[in-house]
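Only one chain is given next, in structure tokens, and it is the form predicted on its own.
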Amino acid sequence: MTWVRVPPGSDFSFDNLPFGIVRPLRPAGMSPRAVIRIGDHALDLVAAGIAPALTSQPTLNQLMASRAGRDVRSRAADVLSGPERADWLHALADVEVLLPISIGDYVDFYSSIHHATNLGRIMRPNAEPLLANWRQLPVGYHGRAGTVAVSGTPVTRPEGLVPGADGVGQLMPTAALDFELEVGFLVGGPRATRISPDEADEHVFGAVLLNDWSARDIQGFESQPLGPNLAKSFMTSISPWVVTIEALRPFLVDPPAQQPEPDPYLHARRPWALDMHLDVELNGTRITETDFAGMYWTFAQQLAHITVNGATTGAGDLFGSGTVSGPTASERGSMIELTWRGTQPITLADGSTRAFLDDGDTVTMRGYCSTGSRDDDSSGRVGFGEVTGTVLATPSRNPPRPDASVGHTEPGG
């Protein structure tokens, strides 16, 4: 199908062709531009003469706003399946991979029923784990767009007020740094509002992997009564390759049944769950793997919810799925679940244990869709690559903090 050699089992097959932004390193002085990734190479859309006014930009925002993405991707596929033009390819080793978009608004959701149930049981062990409104709407909060960073960017351990034994908050580095395994969706097209779920593919350009880093002790103290702020705003990591809605369309499936039925503005006739495998490694040890298709609220319903009140979307807006967790202990998408709020530490391959993340730890998330079995590398595969980040120590300023709890309010996300 293509003259480019694609390694067996690559996330970036001819069926995928995701967009990204790179800065070529050779020759020196080249500007950032849009590319299409295939295998271990990137097709330079500017060099190929494909929509240069849109693809010569330092972000994908103008391309996403124009609704020309489908045509650009189709023309790139024609190039990659036509006469060989190796001079239009860059090896991945010869480019700097950049944040692909300038983020507009960022909303994070709380849409896995297994994740929400686990956290309810952790935080309210003697009460109903799901709050009354959880099954009626996709719960979400506004995050900080300015601290969304591309995979590989180190994450500095954040500080915030954490209560000591006397309950008084003190500014301290978090002792409960966590990850959240998520999928992020990127909005394209012109501004829009009151989008129905079945219009989602007209407004969602594509998807990325997302790690919504979280400081659980800071979150527990500040989220009384409002939602998280400093506990989330310090960093959100996304993968650099934007997998288009066209590439994902074959993997859309029916979502789980919703009881009670949601309000009519959240009703959908089309299947909007995404059949996608996800996993997380901590320092090279796989600590969880799960499937995205089990999410209670779909991305189409999430988009409908954030616009039903008249709020508008813009190209480059990002919304996160919320932590993806499955029904079993091996499918939990955060450390607070995996270690049951630190009471059941996990053991890594080197014999060390973790309740939450230590300085120097590296978290790597991967995800892919496949028409074959999970272990079948020969099947059609549409993958996201990875999103990774290494924890750096807080810059020295404060003395060691006293023992502190993770907090007693709903963490969310």
Second form
Protein chains: 2
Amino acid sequence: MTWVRVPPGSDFSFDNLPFGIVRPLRPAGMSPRAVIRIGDHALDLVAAGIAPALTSQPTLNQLMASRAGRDVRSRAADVLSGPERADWLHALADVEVLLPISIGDYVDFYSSIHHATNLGRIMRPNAEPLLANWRQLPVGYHGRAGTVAVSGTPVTRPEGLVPGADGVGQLMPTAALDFELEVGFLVGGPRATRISPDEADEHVFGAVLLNDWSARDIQGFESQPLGPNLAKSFMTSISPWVVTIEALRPFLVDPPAQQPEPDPYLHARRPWALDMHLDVELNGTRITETDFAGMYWTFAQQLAHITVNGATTGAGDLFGSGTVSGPTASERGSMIELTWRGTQPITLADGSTRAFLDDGDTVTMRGYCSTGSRDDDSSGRVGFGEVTGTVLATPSRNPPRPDASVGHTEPGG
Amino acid sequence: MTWVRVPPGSDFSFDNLPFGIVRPLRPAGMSPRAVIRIGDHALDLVAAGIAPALTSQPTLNQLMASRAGRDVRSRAADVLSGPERADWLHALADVEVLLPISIGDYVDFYSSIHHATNLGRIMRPNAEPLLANWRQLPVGYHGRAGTVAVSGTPVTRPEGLVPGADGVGQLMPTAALDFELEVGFLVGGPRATRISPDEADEHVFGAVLLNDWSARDIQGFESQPLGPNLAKSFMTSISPWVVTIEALRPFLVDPPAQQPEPDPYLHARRPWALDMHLDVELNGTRITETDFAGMYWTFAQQLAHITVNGATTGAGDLFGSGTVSGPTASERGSMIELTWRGTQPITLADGSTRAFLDDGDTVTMRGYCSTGSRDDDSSGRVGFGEVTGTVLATPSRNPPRPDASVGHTEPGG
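Next up, the form predicted together with a further copy of the same chain, please; the one we just looked at was the form predicted on its own.
Let us now look at the entire complex, which starts with that chain.
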């Protein structure tokens, strides 16, 4: 099907062909450009002469705004299945992989019923875990777009006010640094509003893996009444390869039933859940493995929700699914769930334990869709690669306070 | 001092010289460009040959990032006080005044102690009005940058889920549309982090008036646990003239004392409160008049706070002061305060009453700093002009529900 050798089990089969932005390392001085990844290579769209006005940009934003993405990808597929042009390929080892998008608005949701239930139980053990609005609308908030970073960027442990037993906040490095396993959706096309769920594929360009790094102790203190701010704004990581909505289409399935039925503006006739496998490794130990198809609110409903009030959305906007947790204990998408707010530390392969993340820890998330069985390494695999990051110590004076509490309010997201 | 005739009492004296972006209406086909406003005219910086690579852009972002703003403004002052060059001036009537900035990240604060106390009393009448964190850090959240609009843009009444007496949300136009009187600060210079309060003037390019339109009923239902979203994201209005930090410097004064003393990262030695008068008119009736200098948290502390966790901020970022309310009933910066959540409607000059905003209503906010007395119309006035907007009806099917509640949780901002 293609003259490029694709390693068995690669996330980047000929069925995938995601977009990215790379800077070739040689010759020196090469400018960033759009590529299509296949196997362990990247097809240089500028070299191949495919829509050079759009593909010679340092981000995918203009390509995403133009609606030419489908045609560009289709022409790339023609090149990759036509006469061999190895001179248009870069080996991944020969490029720097960059953040592919200049992020517009970033909204993060809270749409896994298992995650929201776990957080409710942890934070308010004597109350109904789900708040009254949770089943009626996809709860979400705006995050910081300017600190979205590409996979591989180290995350520096943030400082923030953490209250001691006296209730007085003191600036200190978070003692409760966490990850959140999410899928991020990137918007394409012209600015639009009042999008119905069944139009979602006209407005979603593609998807990435997303790690919503979180500081639970800072979050607990700051979040009333306006929601999380510094606890999330220090960094959000995304995977560099934008898997297109066209590649994902075969994996769209029916979502779980919703009870009660939501307001008509959230009704969809088409299937918008995404049948995708996700896992998380901490320092090489797999600590979570779950499926994305069980999310209560779909990305189509999320997009309909954030535009129903007349707000516009446009190319480069990003929205996160919210932490993906499944129904069982091995499917929890954050440390606060896995360790039940630090009370049940997990053990890694080297015998060490973690309540939250330590300096030096590396968190790696992976995800893929596959028409075969989960372990099938044949073609048909549409994978996301990985989003990874290593924790660096705070450049700071204060050690974490021993009596710091992890938070008083529901730190979801 | 200048050859341009400046009308007495103009906000745009020779001491002000704010930046804006306009498109000349004649000849047809002129491109947007940066100008300096003086009186009822705008100096065309491109025509005057001042930093044309920066001033011929459709937004001020590159100028703001470059740190050349002070020099550009100083050269414009030389032109305006040198030999007359009327051919470089546009009358305001001959230009379209545009949104001057492509907004990066937008953070909105909640920094008036009078506003936060009023909202606490309204929403939780039997509890301490200020939450435990309020005096320890400037509470804020991220808003939607893509729906920041320039003064004059109509605001369409948003729809959202509003719960009835049964607690079930139904999509309907908000029955509690509100304004919030704020001052917005725009960031310039290269991306920066861990900014100390006393470095604020190195990172703040200037300020505008800001109306944080809000839908109180939608906000009350959606805001737990992650804060406001649709209740604010439909639109935020700003005034078009960016008053520079250089013009504002003579009006920086000591802020109110803070008790308890905040953490050292929020300490400032220099005075960062801004001595600025603000007022609001609803359909021509003045309904609020207050002073900005009484804000509990200064913009310098706000900027220090949002970067203390390592988050970066860069040119084009916007942060709002939070609703400006003073200590008395005539100084309340939002309808929910003025009418005590609709229970005490206000009466306009035409005899009509308002609990919240009606379709067709026009809200106009004005603000200025002055070295003279408040009514002094002489020079030395550094004004912001106005931010105005008229409410349009929702393009929709449902009338507001009569039994709709205004919200269960604190709708601050």
